[in-house]
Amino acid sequence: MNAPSDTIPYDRIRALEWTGGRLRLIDQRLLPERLEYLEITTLEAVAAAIRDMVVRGAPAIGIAAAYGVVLGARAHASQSPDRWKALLAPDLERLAAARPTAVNLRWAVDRMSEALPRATEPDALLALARMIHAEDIAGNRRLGAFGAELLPPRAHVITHCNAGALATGGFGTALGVIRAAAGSGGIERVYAGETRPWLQGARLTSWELEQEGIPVMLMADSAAAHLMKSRRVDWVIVGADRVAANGDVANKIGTYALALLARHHGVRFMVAAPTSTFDPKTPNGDAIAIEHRPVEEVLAFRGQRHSAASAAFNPAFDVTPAALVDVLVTERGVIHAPDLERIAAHLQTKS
């Protein structure tokens, strides 16, 4: 496990690191079974990472991306020392089109352009991407802090896919509200849905809940109606792939029938991300691209055909409208009921 910290609790994990000239990723494919980590030395190697899920959540892709760009700078660099930059331009858009609905990938992959021209070499890129992976850090903790503030003690809460450290540079969006509110005893249960079809709450979140001893209890994603009515639940907090300018959100599918669901139960909902996730461009959910995945996902787990169905419907996300947000957490604070003239004066905000 990489880079523990030793003055914050419950910030153990890491889920990418520069490390020896090369980028390090757990494998979250094999997650729980196996931890393992890949060794990841070509730009094309970081976009076949993003693009089959070894790496994944908006800010880690972010991230794996800006360390991308300097995989290949260097290997443009090595070979032609004269023309590194035009030869980087076109593995740009490469890296920015390996998952189309995560913002902080573009985002990522734009900002390392727009330092391109003043970089004098590879290793001037490399500073930034560095950058980029501290903020991400740094701005998590103090996002965290803030959605802390709102749980009550002892709080029950539902999260789901994984919005934590395996899906940022590290601590987590939704999970850092949830690791924030634990250090100080404010979190009695965690509820992670499972995520299907790719099991992120099941093989993900449980296994970085229960590596932190944050007390967690699996759920079909199908029994979250049951739980809200017959349990106590404070919050569902989820992280987003995308936020629009109005707040619609995007989010691994299922979250748009959980903030439903918390509605009519009078649960309150939370969507935590950073600044970074938030795409003024996009003026609402319905300009936003819904990835769809290959329909094996849905009709095999891990090569291991379990349906007669020849056909299947596999949206990665859905779209939860502003309406059903009670709260977006950001690095900057917290936007209560958003929309567009909230999001508009929170961005015009310094963290």
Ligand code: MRU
Contents of the next structure:
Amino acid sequence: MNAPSDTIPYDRIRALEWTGGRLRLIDQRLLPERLEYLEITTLEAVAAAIRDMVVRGAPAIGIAAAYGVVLGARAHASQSPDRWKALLAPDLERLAAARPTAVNLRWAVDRMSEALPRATEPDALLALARMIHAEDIAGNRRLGAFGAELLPPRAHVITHCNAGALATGGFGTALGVIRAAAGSGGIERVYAGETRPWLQGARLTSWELEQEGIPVMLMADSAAAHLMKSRRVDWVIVGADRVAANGDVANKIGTYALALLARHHGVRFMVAAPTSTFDPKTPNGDAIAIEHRPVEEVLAFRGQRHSAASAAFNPAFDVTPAALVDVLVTERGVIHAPDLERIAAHLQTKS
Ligand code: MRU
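Mind sharing the form predicted in complex with the ligand? What's above is the form predicted on its own.
And the full complex, kicking off with our chain again.
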């Protein structure tokens, strides 16, 4: 159910796979030079893989964590068959704390934790982890179709970071919209921002779209204003790490700048995210914890220093105010001009 599809166009990449009792992850630190996999067998190793960006992207780290709970449960059950649930509880908190901004991580750990009292054995949790994974893929296909309907024929779009198959269970959110549109001939050009400093756009989005045969043009992040001023751009399409109750959106650093530029240039701005990325408990963007990552990510690339500075500012995310978001697209449909009431009403609807 979670495998790549032969029948759905542009659906060939999976960042995570549960196989032979292990979690198999594409090591995203090595792309695009090397496509290598890590076989993960412990909950602690899942937390480390999330922290170190072996696996990244909000939905993907939630799904990895769900499988991590299974690995933790199995380890405790083999050592202490009577106490495995009690022993697992503190591990769940450590797993959920691996990265702070993406709410999908907490959402997935909470879902696993709520199932714990009813689970008679660790493998009951595996069924739930597989379900979370499958739901994400199915949701992204629906979300992609909703988003694609909003694009004009032969659209020209900008995307930022990587909100693709690599960042999700499969198919992607922002890239899910682009995949769905490409499948119906609706995409003429995708501009991908490099996404300094970790280069998710240059390394991951470009790789993913090239693998699928969807034409992509890479640009320096700082080229976006000139691009919007001088060439046709219909939409900016991005993913999200957390959508607050009022519609403010945390996403990869640089997203806010793109939203400001889009508004100035009359370009529409779409955030594509599953409802698992919505956090009604966070009232607005000011309440979202922004992860700051090691300064070495800015001062050097893969251990090679390219900067004379000894200090750096490295927030991994920023917050785009809801007022700059034209549409939020989820697996349940489209929220135009998102605000507190529209989002609350949307979250009441069923898929
Ligand atoms: O630091 P990353 O690579 O995990 O950041 C990822 C993003 O900001 C994505 O846009 C977001 O998680 C949505 S992924 C569908």
